[in-house]
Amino acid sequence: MGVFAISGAASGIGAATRNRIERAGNDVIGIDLDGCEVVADLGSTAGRAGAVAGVLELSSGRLDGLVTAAGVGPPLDPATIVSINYFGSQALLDGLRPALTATGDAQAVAVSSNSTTVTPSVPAALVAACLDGDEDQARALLAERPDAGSPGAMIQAYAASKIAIAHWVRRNAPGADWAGAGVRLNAIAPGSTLTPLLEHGLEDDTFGPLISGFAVPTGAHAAPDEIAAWIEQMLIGDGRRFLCGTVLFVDGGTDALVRPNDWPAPYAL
């Protein structure tokens, strides 16, 4: 069977995905702050380099799949949110790509979010700084906000980080370095999922009511395993070969409820 690396594998969606991939007979190299084969802080340059080096060593330089599930959100410092969610994910995708291409038939799934389409007024300059690879600029833009550290800044930082990683996937997936090298790169955009991250938000006096009031047409929150089931299909499902550059929304219908006519968008020349 195969060898897969999963960041954020100690809890939430990452842990649920690990369980599914291992039950299917595969080996998993987990990456997290604690309790995994590779212990690393993806919020720092040194931590990202250590994570890549650790996975390459344990995998002997060959991976059948990668999931970047590590992520943080409100209530937390906005700059930390962007550093982990975008720059941490992108560093793993970029740094472990040679191990994925070494197999000639691999899958990579970045965990985005439905906040990409339902969060208003996300700063385009912040998304652009991420996609330009300028972490210092991204953090500076957040620090310079008149409402730096406010709930609004946290929410927009989270959405910007998830928009940026989804756009990075779309930009790179069809290219020679990914699809051309036998690696299918995609993203999943979960909605409200009962992970430790969401539970932390629900316990907050400010964010708890906002989260609870967010409309989910199918009702309730998703269980982490419900999202992991779709990631499993993207990694080892029968139809995975033809999936490339897709951002798959698994959000109980929230995106469709809020923006029913915005996608698919006509291609205007």
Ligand code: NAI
Second form
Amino acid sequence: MGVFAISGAASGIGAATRNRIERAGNDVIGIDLDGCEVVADLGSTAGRAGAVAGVLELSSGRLDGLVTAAGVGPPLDPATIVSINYFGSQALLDGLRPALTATGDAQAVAVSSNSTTVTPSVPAALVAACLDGDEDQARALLAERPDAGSPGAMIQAYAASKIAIAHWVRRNAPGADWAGAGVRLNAIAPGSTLTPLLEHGLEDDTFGPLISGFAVPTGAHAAPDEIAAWIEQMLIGDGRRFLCGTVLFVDGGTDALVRPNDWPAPYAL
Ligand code: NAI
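The form predicted on its own done, now the form predicted in complex with the ligand:
Time for the whole complex; same chain goes first.
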């Protein structure tokens, strides 16, 4: 069977995905701060390089799939959120692409979020700095905010990191380096999912009521395995070959509730 790399595999959505992929008979190389085959801090340039090198060594340079699930959320320093969520994920996608193309038939799934479409006033310049690959600029934009370190800055940093990774996926997925090289690249946008990340927010006096007050038409929250079930389909399901550049919302209907007419957006020439 196949060999799959999963960041954030020690907990939550990443761990649930690992369980499913292993139950289906595959090998998984987990990447996390602790408790995985590759121990690395995706918040730093050196940690990202070490993660890529570790996976390439353990996989002998050949991967059937990659999931970038490692991530952090509020309450936390906004610059740290962007560094781990966007730059940590993008570095894995970029650095492990040669191992994915080596098999000629592989999948990559970036874990985005439905915060992308339901968070107001996310600064476009922050998203642009991410997509330009300018981590110093992204962090400087957050530090320069008059409300740096506020709950609003944390929420917007989180959403910006998830918008940027979803746009990176859509920019790259159809190109020669990805679809053209036999690698389907997609993103998943979960809604609130009961993991340590969400529990950390729920326990906070400011974020707890905000998260609990969020409208989820199906009822909150997802179990990690409910999100992992869709990632499994994207990685090894029968329909995976034609899935390319998609951002799959699995969010209990929140995006549809808040943004019913905004997308699909008509193509205005
Ligand atoms: P989690 O906290 O259960 O798992 C995240 C994992 O990422 C942990 O094992 C953690 O150690 C690892 N991680 C954090 N910082 C790291 C670093 N610097 N280097 C390496 N690994 C690091 O959280 P959860 O909820 O499973 O999150 C997985 C992904 O899903 C994240 O990208 C998160 O933003 C995203 N997501 C989560 C939602 C939720 O409601 N739980 C909703 C939408 C998206």
